[in-house]
Amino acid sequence: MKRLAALVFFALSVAVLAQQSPEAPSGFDNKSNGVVDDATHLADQGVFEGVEQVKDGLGPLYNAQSCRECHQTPTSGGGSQVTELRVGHPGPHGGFQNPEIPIAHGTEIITGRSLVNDRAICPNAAFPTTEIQERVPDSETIQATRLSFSLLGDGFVEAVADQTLIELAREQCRKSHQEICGQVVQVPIVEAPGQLGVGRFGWKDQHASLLSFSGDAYLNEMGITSRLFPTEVTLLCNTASEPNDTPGPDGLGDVDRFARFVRATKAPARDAELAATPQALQGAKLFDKIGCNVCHVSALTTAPAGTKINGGTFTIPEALGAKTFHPYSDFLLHDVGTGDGTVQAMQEHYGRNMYQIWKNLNVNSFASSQNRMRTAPLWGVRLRPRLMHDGASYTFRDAIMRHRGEAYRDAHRFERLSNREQEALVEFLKSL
């Protein structure tokens, strides 16, 4: 009980201290939140809802043809039903391999991703007899799926300084005796080689940046090259000059627009009617009570305006200088029981032929990540009907009681809970 009292004043603590700088503009109104005008904002929006054609430089593997396809509810940006599937198998020592998938007939073998596409360009009227599907082969034992989180919000999530996500981590495994440990992962920045920041993007924090973040879902879920992941995957059937994002009059690629415009999103707004009933407000206290917020953290502060990240590659601007925000979410990676087994591909994330980028990891901090996922982010749950790393849950009641490992004694209390309690605690989550 000590335990809990010691977790329970330690989120309190990071909330009252969050609450003493302004509070980040929210939203669903497709308006900047002052990152760049509202004109700007509107055609950044513009290029992350644009259609690839292969003309365009689509695939040749590819899940998608727009970034609006993965991040969409209840607007541009948001989350979505959209799951990608991930296989690997285990090693000789049971850690995870990353999978060998043969195309083309087995003349050619695609290595270094997790990441498996279900989709492809050929065959074709150019290439009709060049079949590069990707089916997972029987040795891939290990085999998830990962649901299309939402960005909105991002940039003041990309806005906190490296120190908070770490000390927060530290406090978290001290207050419980090392029952409650989010792991921190430094994580290459691919736009700055040879640094890294602690990842926040992504179900495995493989990013800490927006711009990384771009690069890489731009070349593995739409097949696109650009400067920062040049590659293809494959060259089969492939006939655009890399790379295919190319500088447009204002010396900005695609990607530099895509993340302008996740840094420029307002927060997700809570259901503020809903908020304010007994119910819900009963709610939030239990969420307390139980230690739901000791990983599902209600407030973060970001970094003073003029603070240089990523490497020295961005300065964070007035809009997200020193905001408070509320994603209800550590962005560390937590073992609760849910983890899909799966590992980082350094080659997928942070590019081939690019041993200078990411030379420096620590690997093993990668690999101890195999069974933790990311603290999923609160903010704008009540607009996924899906829930959880995979989407397997449904409802609030299943995925709370999905929770075990480090978060086994929270579900425990949640299950303790009265009948209205519980529906209290619900009620209040509707309301995020």
Ligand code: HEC
Contents of the next structure:
Amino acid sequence: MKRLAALVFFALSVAVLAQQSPEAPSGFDNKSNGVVDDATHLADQGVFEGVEQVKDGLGPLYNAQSCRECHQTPTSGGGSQVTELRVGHPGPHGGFQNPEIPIAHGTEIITGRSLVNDRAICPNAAFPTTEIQERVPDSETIQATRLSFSLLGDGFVEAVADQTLIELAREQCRKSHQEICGQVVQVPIVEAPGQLGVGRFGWKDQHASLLSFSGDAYLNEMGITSRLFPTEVTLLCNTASEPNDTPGPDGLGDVDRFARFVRATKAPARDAELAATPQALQGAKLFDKIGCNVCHVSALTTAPAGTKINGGTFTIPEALGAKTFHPYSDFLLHDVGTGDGTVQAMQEHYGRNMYQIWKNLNVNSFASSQNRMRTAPLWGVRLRPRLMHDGASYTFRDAIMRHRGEAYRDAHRFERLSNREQEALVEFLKSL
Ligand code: HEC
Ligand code: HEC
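In place of the form predicted on its own, the structure of the form predicted in complex with the ligand is requested.
Now the complete complex, all chains and molecules, led by this one.
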């Protein structure tokens, strides 16, 4: 009787929760999820797609001219095949040390970052002998490439309460008897000096805030300085005045509009036709049964509208508050045997004077992420022909079989499924 009562109570509370938390809108229609009106969203998309030139401050070192170059498919804000190069070398006790990359015939050494930019604006007509292209020195033996993410629906991810992720990590560890324990990393909120939040963006969970990430990407991918990241990586060949990104008449810089664009995107929609097939439905059940959903969590709910996040600098709007969405990720770091050996570089992601500002930062927690990666969110994974952080797996089966470490048992359980069951599970992944 007691058990029945508990079950009824559980069913009721699930029903109440579902009622309280409507589904986040999904789709690839370039329409706003409600954070702004459609016209504003389209204008923000235009800024996200803007192609920067040298006169705008592009470079001196950079990877691409526009956010859209790497975040594009099937629509602006999606992912792409573009990978980035990160290197470093082992330090004492095997830890990761940032690389030292000489440019301009060794007259300048780039430090404080792990990223190696693939492009540079000079030598050019104005600076015909200034050789600044970064190249990997032989000393940098830890080498990794990392694939671009889709940003669609990331506003919902940002709006998940820190506590939700902390509890998720605790529960998952408890339930799996310490076998699967996602790592939570507290990271600086760049727009709120001194404040921390639970990291959830990037392959190493290096950011909690989309505004922080936008400033980081604008500098490190495109070489555009902003109020959040005012210092160029190098001043060689630099001609534009700093910061390159200045606020428009409405007081918003490009970085603010990038963040607003991403916050207003809808979540990736599923392939409804495929999702409804008996095979994909069976695959969904198997996915849960063999424990894939312990890390690839199928549903999360955002904090209520009005909640202040990002060190108090952002208030969750109605459109993002108390919404349920389906990312198939816990946004935690795990060692599944694919760790790339890198650790996020502090200055690169949080700014040059970060050590003065974030005195309470636990740098050790960063070091222990060396062989961990964020659980890749599987929403929209059907639109991504290259899989895993390095893009080196081309089939779902290969991606699954690469899971070792914390996910060893799950990969093994997949291996032991019958052929038909394996196919059903893959069919389910193709519908996400
Ligand atoms: C050269 C390619 C490239 C360009 C250009 C680029 N990005 Fe990215 N972006 C990436 C890669 C690669 C990642 C994964 C980074 C990592 O963790 O190493 C990423 C990750 C992100 C994330 C985190 C998404 C998530 O779900 O974790 C955000 C947000 C983002 N980029 C925003 C931007 C914005 C805004 C711009 C333009 C200012 C931009 N990016 C330009 C390649 C790019
Ligand atoms: C312990 C946590 C964990 C478990 C359990 C787990 N995964 Fe993963 N999964 C990850 C992590 C972490 C990555 C990213 C690894 C990388 O890129 O190096 C990932 C990546 C993936 C990818 C690649 C996605 C992409 O966008 O590149 C697929 C597909 C995938 N997992 C499917 C599965 C399936 C199916 C199962 C069950 C058999 C499973 N995973 C179990 C943590 C887990």
